[in-house]
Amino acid sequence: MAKKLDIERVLHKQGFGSRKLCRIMIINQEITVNGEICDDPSAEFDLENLQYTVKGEPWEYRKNAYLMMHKPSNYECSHKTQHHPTIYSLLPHPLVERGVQCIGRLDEDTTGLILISDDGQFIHRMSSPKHKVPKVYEVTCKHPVSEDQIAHIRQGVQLVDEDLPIAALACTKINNHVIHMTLAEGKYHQVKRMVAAISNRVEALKRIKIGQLDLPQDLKVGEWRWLSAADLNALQK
């Protein structure tokens, strides 16, 4: 049997404010549930496939939030930013209120695929080095990249403050200035430092894949979407 919950607690758990504020919205008939106005804060509903609107905006009940975003440049992956806007400003306020966190930060000038969730186990599984989730970066270099430099990245480059050379899982030359580099680690400025170690420089950096999940071509810069069941399966492979 599907779990039931009163609508006041549903709205509170989904990030729409305090219990008191949610109660006021319900009493003021600002909430519809499954297509009908609900003005009773204690009315209970099955959580499975629960559809509701808040002040005319449609929502679906989700126990946990699993999102992807096409991160723009000049945004920081932090709730407390220093120099640029936060990526959380691109999300609806209720999701931020739920306490969602980005999984593995991208530098402010790095763009591309980033995952966001409020599920602690999922965040750990996707970010922990022991799980070695591969991530693919599209790297635009200042100078032409030679096959010897590609081989060097595959074999391992020595970075400052690292005891052992660091190698990419894969590195493919797309054209003279663009390479795709696959890493399973997340060391500080790792891609930029590895490219610097082969006497080149990163001009643009974009994450295009996490696990088997590609950045969708139709997800525009600055946009976000819920992860589908197929997306979540791709991340488990």
The other form holds:
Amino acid sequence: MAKKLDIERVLHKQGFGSRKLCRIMIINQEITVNGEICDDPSAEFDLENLQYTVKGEPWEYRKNAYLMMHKPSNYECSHKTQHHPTIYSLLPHPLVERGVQCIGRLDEDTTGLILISDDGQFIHRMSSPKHKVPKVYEVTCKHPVSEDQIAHIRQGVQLVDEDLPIAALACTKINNHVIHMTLAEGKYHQVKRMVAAISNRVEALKRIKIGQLDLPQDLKVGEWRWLSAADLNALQK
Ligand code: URA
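Moving from the form predicted on its own, what structure would you give for the form predicted in complex with ligand URA?
What follows is the whole complex; the chain from before opens it.
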């Protein structure tokens, strides 16, 4: 049987504030459900395909939040930032209120694909070193990249504080200064440290793929969107 819940609890669970605040919005006729004003806080609805608006803004009930963002430079992947605004300030407030977390952090000057969710199991699966989800980075290097340097990254470079050399799963030259590097781990500043270990330097870093999920061409810097079922499938492969 489809699960039913009263609208006050729905709004509260979806991040629209305390039960009291949600009740006030409902009584003030600021909520529509499936196209009609709902001013009864105890009215129950099927959660499946539940469409509602809050102060005119359309939403859909989602048990968990799964998002992707095109992270801009000069944003930090932390709720408590030190020098720059947080990437969470680019999300609607109810999503932040639900306690979403980004999955693996990007440095403040790194751009590109980042996943965000409030599903602990999903976060664990995507970030656990055991699952080795590959991530592809587009790396712009200060100095021209030689074939020797590429070979070195493929074979493994020794990083300070690591017991064993670390190799990229793949490394391909795009042009003299740009390489694509695929990593299975997500160690602190890993790309920058690996590039430094081959006597080069990262000038710009962008994550372009996680698992089988590419950063969509039409997702502009600073934008986010919900992950579709196809996106989630691509991530499980
Ligand atoms: N490696 C880095 O050095 N920085 C990032 O942001 C991601 C991977």
